[in-house]
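A lone chain, given as structure tokens: the form predicted on its own.
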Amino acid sequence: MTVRRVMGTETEYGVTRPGDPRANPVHLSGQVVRAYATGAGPARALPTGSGWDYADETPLRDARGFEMARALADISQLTDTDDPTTANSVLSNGARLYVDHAHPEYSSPEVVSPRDAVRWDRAGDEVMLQSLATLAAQGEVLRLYKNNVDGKGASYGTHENYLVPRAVPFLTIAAGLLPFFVARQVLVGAGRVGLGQFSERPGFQISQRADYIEAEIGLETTLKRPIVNTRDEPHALGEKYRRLHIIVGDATLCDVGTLLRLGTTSLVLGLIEAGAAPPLELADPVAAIREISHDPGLRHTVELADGRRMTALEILATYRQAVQDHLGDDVDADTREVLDHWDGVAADLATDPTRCVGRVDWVTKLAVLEGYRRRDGLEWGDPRLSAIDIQWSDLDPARGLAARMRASGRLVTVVTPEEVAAAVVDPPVETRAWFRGQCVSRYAGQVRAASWDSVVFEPAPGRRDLRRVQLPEPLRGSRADIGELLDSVGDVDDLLAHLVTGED
């Protein structure tokens, strides 16, 4: 068992114009798309007039065995369609930018470890700034925050997406997840001030999320939002792959938490797998994500379904002794890496978790936090602390708490600058990503369109028969497999030629 599967992250950030609380996040969010893809030129984003190839989109399958009905679903489950009115665009790096309802989001390109994801998802943060300079510089001023809560009763996600086996029942995978997601927090929540969705009362709590669960298991995202996920939309070969889209998940900005989260997680899908996922069940999974997330002393237990009461910290430790004994001693160095980080993090909470700053982004942030109260005297239901909590996530250098702490070498990373800067324009080598970005790099006048598992091409300017590119493997398409044909033919129509007759 490794930690190394194909996986990615979805961001969908808060945006806001300063002096301007009416301003339609909709549109604010198209400017922000827009800017990027201008400003970073032909090369490096495909124009926002280019299509989302949608053909293999099915957002309304349910991996339970069933479609819900279009007259039933909520308007936000409908991905896939195209809105003329809001921005996409597809990234040389082989990322997607664009407008999910009221958020720029960027959803970063498929990697197989958990160290890439932290490379490309940081990416995305540079993607935004890059975009909100282009804006400064025509005289418009925006701010993009990396949470997800606005302070007003609105929730949006940060998604994660794992590819695992399709021969693995999909309930199997639900009930082995349950557990570890509510206890997961406590390693990777992104701390919060405020308890209930519009922070009814006062208080510091671990998770951002957790407040908005209301679901163990369901479709929707943006309503009823379960704890697991059933949307069924693979993106790779059906038959053998399902896709699970994770939408319980905190918005990090530490490394070490971001790391943790996508980590932590392949190991247990990788148990899960195996058949050898720990025997836990709880009695009632949202109440306990709750309580669980309301209680940063790390000492509240929770009832499992046969009587038993554990800490956040007991069932992650089960899992992680689940772990060790399905591993054995022949580990590879990115798993190696995630163990390492799990076992230190874990032992400084149950013995300090203030010794966890720095790498934990709700310590790191409770910490700050405690240290204006302690200065100014303030209480947990005062506004200030709110203004706090919000500066926090604040992606611009001069303004953003965890951006300064970071340039100050007080946050621990995984991933060096310039390992980000070149994730912001090169795609990952390993997966079909990379094809997907050298496209756009090589020959973005003439991709239409794109999808994670297609590129759509207009062979020459102003003639009408697309060609679809299909990406249905997503290890298929990397630099090692293509890199070589790509460096070897001449145009569109000549890698199109070699395609079609297997040259690849």
The other form holds:
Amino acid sequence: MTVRRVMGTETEYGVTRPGDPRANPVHLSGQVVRAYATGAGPARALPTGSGWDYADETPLRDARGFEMARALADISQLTDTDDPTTANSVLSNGARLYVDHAHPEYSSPEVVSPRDAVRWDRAGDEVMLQSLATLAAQGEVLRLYKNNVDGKGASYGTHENYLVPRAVPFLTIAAGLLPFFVARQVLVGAGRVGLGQFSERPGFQISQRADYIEAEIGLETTLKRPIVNTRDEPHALGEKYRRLHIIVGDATLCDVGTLLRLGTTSLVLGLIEAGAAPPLELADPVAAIREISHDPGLRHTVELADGRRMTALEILATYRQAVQDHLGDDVDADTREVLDHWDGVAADLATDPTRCVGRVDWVTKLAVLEGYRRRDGLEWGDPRLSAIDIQWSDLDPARGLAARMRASGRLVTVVTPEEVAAAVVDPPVETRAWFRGQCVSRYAGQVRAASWDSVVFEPAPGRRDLRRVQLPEPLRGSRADIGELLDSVGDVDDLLAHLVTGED
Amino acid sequence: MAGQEQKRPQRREDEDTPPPEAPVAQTRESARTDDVDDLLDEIDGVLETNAEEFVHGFVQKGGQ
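Now show me the form predicted in complex with the partner chain; what you just gave was the form predicted on its own.
What follows is the entire complex, opening with the chain shown before.
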């Protein structure tokens, strides 16, 4: 069993113009995307006038086997029509940078290990910081936040994507994931000041997202958000693969938190694929996810369908044991790294959660908040604590509290600043993201559009003679696959000729 | 800082017959408290001065 599989993250950042709370967030988000593209230049980011190739997107197809009638869809679910008022770019690192609803979003390139997921996720933060620097030089000061709530009713997403074989029935996946996702937050929750969607009650909870989760399984992502999302857009060979689109998680700023978020989930998916998920079923998963989030003491037990009660740590230990039972003898380094962190964090949470400062986001945030409560005698309803919660996730290294803790060595890091800096420019080498990113950096003027599974060339710009290269296999188009060919061809025409004839 | 130096011995007296590991655990806890206090001193200067207005002004549109 291994953590390695095709995966990636999506981050919708909170955006503000200080002193101007009425600023149009769609406009601000468009500024952020355009500023990165112009600041980085065409070899690092497709001009935002380029297209996103929507040909293969089906946001209304449901994994349970039916397609939603377009007329019934909420307008906010339609992401497959190219809107000229919003900005979109594809980056040389294989990522997509665009405006999603009212937030700038960075969708990471496909990677195959949780460690690389951390690396290209943090590269997204650097992309955003470079954009802010470009804007600041033009006199436009904006702030970006890597969080998921405004505390006043709005929530925005940090999503995870995992490639799984189509042969595994969706409801089997959902059943295996539900208890895990309800419990997972104690390892990887980001922490939040305020209880309830509008922070109507004072207090601290483990997860940013829990109070906004209102269904067990469903298609919607902007209303009635489910624990397990059924959106069925594989962005790959549909008869062979499923892309699980996970919306229940929080944005994590601790490297270990991101590593565990992706790594433990990949392992649990491995259990489900092997038919080895623990036979746990919760009586009421939606109630349970909130109850666990509202208990930073980690003592609360949730009811199972068979009447038993378990804590979140006990549920996770059951999954961990199942992983151990199916691990096999050949454990790769990526899997070992995730298991070591999982075991270390779980043991410390069980004995003294404060030992997890620097590794678990909510514990780290809570330590700072409790520090202020102790030193300054603050109650949970004090706006200073709410302000700290928001400022925690400010990307600005001078203002952001998590960023400052990382800079002063208080957060355990999995990747180095140099690795992150390189990932802003370079694509991961093991997936088709490598081909996508290389096309941006090598053929900037001739890439007309791209998507997860295609690159559309305009070999003679202005002639509207478009050629689409399809990439339905996420592991094809890697450096090992196509690096030699790319180095050997002279220009786009040459490349296309080789790809069409299959000479490589 | 001086105030906290005084609090620690009191906390020890409040506990009855600590197990042998307790001093180690308390040293660790004190070290962590000191580290948090250092951090608070460091970030005091960058925190929003008008917390209420800052929180009030942080309004986002819902996303996915």
